[in-house]
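Quick heads-up: it's one chain on its own, the form predicted alone, in structure tokens.
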Amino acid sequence: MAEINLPRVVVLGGGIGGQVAATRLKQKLRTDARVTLVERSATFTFAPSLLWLMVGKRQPRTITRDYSGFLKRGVEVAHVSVTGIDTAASEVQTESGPIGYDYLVVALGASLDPGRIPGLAEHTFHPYDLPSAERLRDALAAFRGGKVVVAIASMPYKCPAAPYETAMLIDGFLRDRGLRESSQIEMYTPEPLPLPVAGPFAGHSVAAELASRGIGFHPRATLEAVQPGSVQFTGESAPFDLAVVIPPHRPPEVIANSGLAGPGGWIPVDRSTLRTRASNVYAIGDNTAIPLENGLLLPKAGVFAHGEAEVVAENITRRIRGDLLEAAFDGHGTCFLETGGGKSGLARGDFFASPVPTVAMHRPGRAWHAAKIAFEQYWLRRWL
């Protein structure tokens, strides 16, 4: 009978948030606490690694895993789909039925929207799912050359590094098949720069990366339609033999018609504790809307999902202890820039620095690209 009235932490959401969240708050709370994972999806897939399966680097099977590390952990998996979030009656609705909660993590992420513009999920291929990324590498082992572009479709969008990373990669894929000559590559965003967010070195760094390898670069690029062998923009059109344009993305349904909402569909959240509105609710990763000083939003990436995860970890821990005094998420992060040929960069730095984020650049070298087959391999045996 004890168990029935222990506190309830209910997890939305199994990805790289979700996963360190649920983890770190049973490792802390141990048998004080019942601690839910709400995850549809029976499997997980590694995210980062869908570029190197874009190429044929990896197969699906190696960079998947299911959800049973949880369970061994103490951690309850419900493999269900989240239809609403009632945080007046502390609530998670489900298509097996409510769930009730005594703290909340949103970590549900964001949704892709290709349907958004006319014609991009019939004319072109992403790699921001397993499926796409499939269809994607199926698509690069059957070119023959020809002209590549490579576009943003609207901002904000998952992994500010990918886009450009996918340009790098499919130029040494071309490369290695003795196709580069034969083909042209044009990378094509809404953004001034490549990450802007990271400030004009970092953008100058990775523009520079690409007109190293003869990658064309068209900044403040507003897609608008997708027609068979051309990419419509603003006052320009691209033709392409293939297109590899990022989606749109969305926050998801449920999240707009909870209340936890702002303006732009996504949560707003105190950026040094990740509550939210409702007091016994936080959120965190992608489904997350936190501005910087210089005007733009925190970038939506699996390194800051982690830090905050973390963080609400600590604190929820604390609540439930009685414990007042709150951790705070400080804003650093790390990224892999992958460039190709065996070789990646690293972005670090501090993104809630004033007045505007201090990230220093480090030049691609093949000591990055190990780090980031030794992250990819800690990260499946470490938290799956």
Ligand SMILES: Cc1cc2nc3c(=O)[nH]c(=O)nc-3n(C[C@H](O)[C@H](O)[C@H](O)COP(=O)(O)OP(=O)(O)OC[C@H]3O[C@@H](n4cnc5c(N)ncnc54)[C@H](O)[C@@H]3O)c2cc1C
Second form
Amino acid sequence: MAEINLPRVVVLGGGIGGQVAATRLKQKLRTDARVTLVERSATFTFAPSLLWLMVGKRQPRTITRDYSGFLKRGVEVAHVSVTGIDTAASEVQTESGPIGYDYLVVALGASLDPGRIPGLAEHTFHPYDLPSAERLRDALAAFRGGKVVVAIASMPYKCPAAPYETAMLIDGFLRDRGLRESSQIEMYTPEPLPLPVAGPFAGHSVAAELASRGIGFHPRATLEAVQPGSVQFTGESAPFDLAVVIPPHRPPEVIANSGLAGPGGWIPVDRSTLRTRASNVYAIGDNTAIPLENGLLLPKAGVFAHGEAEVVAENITRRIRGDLLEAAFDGHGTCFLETGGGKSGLARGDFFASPVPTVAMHRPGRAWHAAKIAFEQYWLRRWL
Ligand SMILES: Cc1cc2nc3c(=O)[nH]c(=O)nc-3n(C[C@H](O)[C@H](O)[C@H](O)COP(=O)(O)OP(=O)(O)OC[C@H]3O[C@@H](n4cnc5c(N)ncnc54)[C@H](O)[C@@H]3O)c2cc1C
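Beyond the form predicted alone, can we have the form predicted together with the named molecule?
Now the full complex is given, and it begins with the chain already shown.
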């Protein structure tokens, strides 16, 4: 009965941000609050590893975990779909009934929307979720050489580096199989340069990596439609034997309908505290939109979802304990960039720097690749 009077913190979404938020909240608040994680899926797959799975270097079971570790930590886990957020009533609607909250953390991620582009779902592959990455792995295994198109359908998308890593890992895969000489890889993006948010130095570095592998780079390409054997961009069509297209992303529907959403359907937040416009409601990770000084948005990346979750867990704890001082998210982030051939580069920077983010690029090497593997293992052991 005592539990009924405890403050209840509800975390929506058990991805990267939600996992960190729920774990840290329970660690900090212990028996002083109920922490509930609401996640529709029974299992979680570590997204960065999908790129290795695509080229046959991971099995689904080695990068997928269930949520039993959260129960052991004392986090209540509800495997249900969230269908609505009623901030006036401090209540979340789910397919199994309402869940009331005193504090809410919204971490529902970004949804993929392949249906927005005619022909995309029917004729192309992508590595952005587990079933799709498995289909792409099978298509690559059956590929005997020819024209490969790697494209980004639209902005924004998760992980600025991932499509470029995809192109370079496919390059390495074809080299290993003796198929690179008989193949052509062309990369298309609506961006003016790779990783535009990280500035021209980072962009030119990645473009140089593509060029050194003989991967054609086509910036400012607007994808209109896909037909069998041909991707249609405005003013140009790209023939293919295999097309890998990162699908359009959209905000989860439940957010678009919640009153938390801003222009474009993403959630505007205070970039330091991650507070939304609703009282006691915070949002972190891919479902937020955080404008930067350079006019672009903070990238949708796990590293930021993680950092934001730490800050929100700390601030909710402080508020429950009556401490009015708030911790601040500082916009720092680090990201590995897998380049194939057992090497990775690293981008590290301050994305809240003014007037533009300051990002350092470390050249690809075996040590960063080893660090990326260590990070994967750390994540799967530490947080799940
Ligand atoms: C191929 C690939 C490679 C990547 N590589 C990197 C990398 O190297 N570094 C990096 O920093 N980032 C990387 N990312 C990006 C990173 O995975 C995301 O930015 C990160 O997962 C965002 O965390 P999040 O908590 O905001 O959302 P997510 O991790 O997507 O979690 C959202 C959760 O909400 C759940 N959910 C959604 N709607 C509902 C609902 N209605 N009801 C209940 N549950 C719901 C989902 O099932 C999901 O578990 C990569 C992404 C991809 C696809």
